[in-house]
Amino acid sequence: MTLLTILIDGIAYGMVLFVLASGLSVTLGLMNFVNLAHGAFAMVGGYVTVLLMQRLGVPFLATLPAAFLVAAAAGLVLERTLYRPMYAKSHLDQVMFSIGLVFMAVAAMKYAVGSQQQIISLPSFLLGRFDVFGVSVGRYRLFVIVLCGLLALALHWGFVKTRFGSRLRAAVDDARVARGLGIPVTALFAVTFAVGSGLAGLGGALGVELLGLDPTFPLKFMIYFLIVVTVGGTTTITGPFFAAMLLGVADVGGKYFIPQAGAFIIYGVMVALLILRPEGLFARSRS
């Protein structure tokens, strides 16, 4: 395996890192809610894969909108009866009732579906590897460095250059003033809430293949959706993004080169880069 391989596996894997993440430095960063059961919502995006194409023979594309859907949904209407009542709550609060509902739903997952491995066939022109220039690239490491590649700057362009990103940002800043000059806050929340669990639930679905689904995916993957957030800054799209792909490259180049040092190496990343950006890369000031 060439160093260019390594690369564009570690890109492919940032790329799904990234994606699964975003929504989480969307409802922490610009809602200012730690919500740690967003791995709860991507482990539903996979499942709704997983169940589509081995209950009812959907084809893998077509699962993707779905799981998109269904976890935006999901979030939609926890974000209506659950969440919005603990906006007003400090994040020790937060962070012990979002971490209650990740419990509740890996044993509900459980319940439903078992514990195993769950595993999926990719369609056959995603299958395998081709040469470019003599370097090794994976035909589902690409497309999802594409799609992912895509869904970055749609999300960047959707939070910088429309009237909703700057709506939200005002609504984050000051909620009662942006009441009083007329911006529906609430629905400004619901949406954004949504559109992050749809996000997770879509990354979860890409990330079947490459991380693995079983109902302990919240809790396995919590700890790596915390680290790209937690380097890559909370006020930005791009912080989490660029800090997703350094780390999952630095993950793969680890554990091909020093498998023995395991997970040391995306914590030992981490901690270098924090102490380098202790405010995340790209991080702006909010005053």
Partner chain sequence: MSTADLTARVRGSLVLARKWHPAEFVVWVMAAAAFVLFPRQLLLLNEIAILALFALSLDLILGYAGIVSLGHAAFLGMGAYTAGLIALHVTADPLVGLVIGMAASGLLGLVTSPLVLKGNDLTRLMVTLGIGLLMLELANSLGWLTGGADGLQGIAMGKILGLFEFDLFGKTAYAYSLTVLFLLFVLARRIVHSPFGLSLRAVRDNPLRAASSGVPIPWRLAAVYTLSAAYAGAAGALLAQTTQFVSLDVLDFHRSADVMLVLIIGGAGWLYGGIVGAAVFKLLQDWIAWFTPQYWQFWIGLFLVAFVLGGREILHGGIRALVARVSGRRGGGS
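For comparison with the form predicted alone, please write out the form predicted together with the partner chain.
Partners and other molecules omitted; one chain follows.
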């Protein structure tokens, strides 16, 4: 295994993390809502893919939109019913609330499908490796990099260039003034939440092969999403993107070179970064 292969694996891993965490970077990063249950939406997406493939024989690629839609629908319903009253509450309340949701999601998934690791068989054109200028690249990883790269570009474009994006930024900066200007803040937040949950679902589906999937998924990866968002900073989409890349490469590299250290490196790096840059690695200082 060459360095470049590790780098590419790391980037693919980071890309999935980015798609998983992108929704959280909006709710936590922008709306300042501590949603520790974000991983539950990712798990829903993952299980949609697994169950559709195992029980109904749906091809892998066709399950991806389904994973997005089901998770987005779940996000929309929960935002309307449970999340909205929590926006104005304290961080502590939000933490307790979302931990409660995680506990429920984990136990419910255990009850519904059992606690074993889920395995999917990818279609043959995504299997195996091929050489690019002497570097061995996994097909699935390349597929993930391309797909998630496009998604990242689309998100950046949607956030910075579109009317929706500028309205959202306005609503986040000052919901009251935005409302006064006639921006439908409530609906905007609901749509954003749904899209974020959908992306988490898609990330979960893409991640079954790379991250594994079992009912403890939301707890196991919670810290990774949080790292991406808090380290990446909250003012842009690009911050979390680079944080995710960094995290992916560091994690894959660390596991390859110093396997006995486990996740130690990641947590250590996070704590160190947060002390040095409490507002996030790429954030402009915000009072």
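Quick caveat: nothing in here was measured; it's all calculated off a predicted structure. Residue numbers count along the first chain shown, from 1. Superpose the two forms; the largest set of C-alphas matching within 1.5 Å is the rigid core.
- Once both forms are fitted on their core, a CA shift of 2 Å or more is seen for V269 between these two forms.
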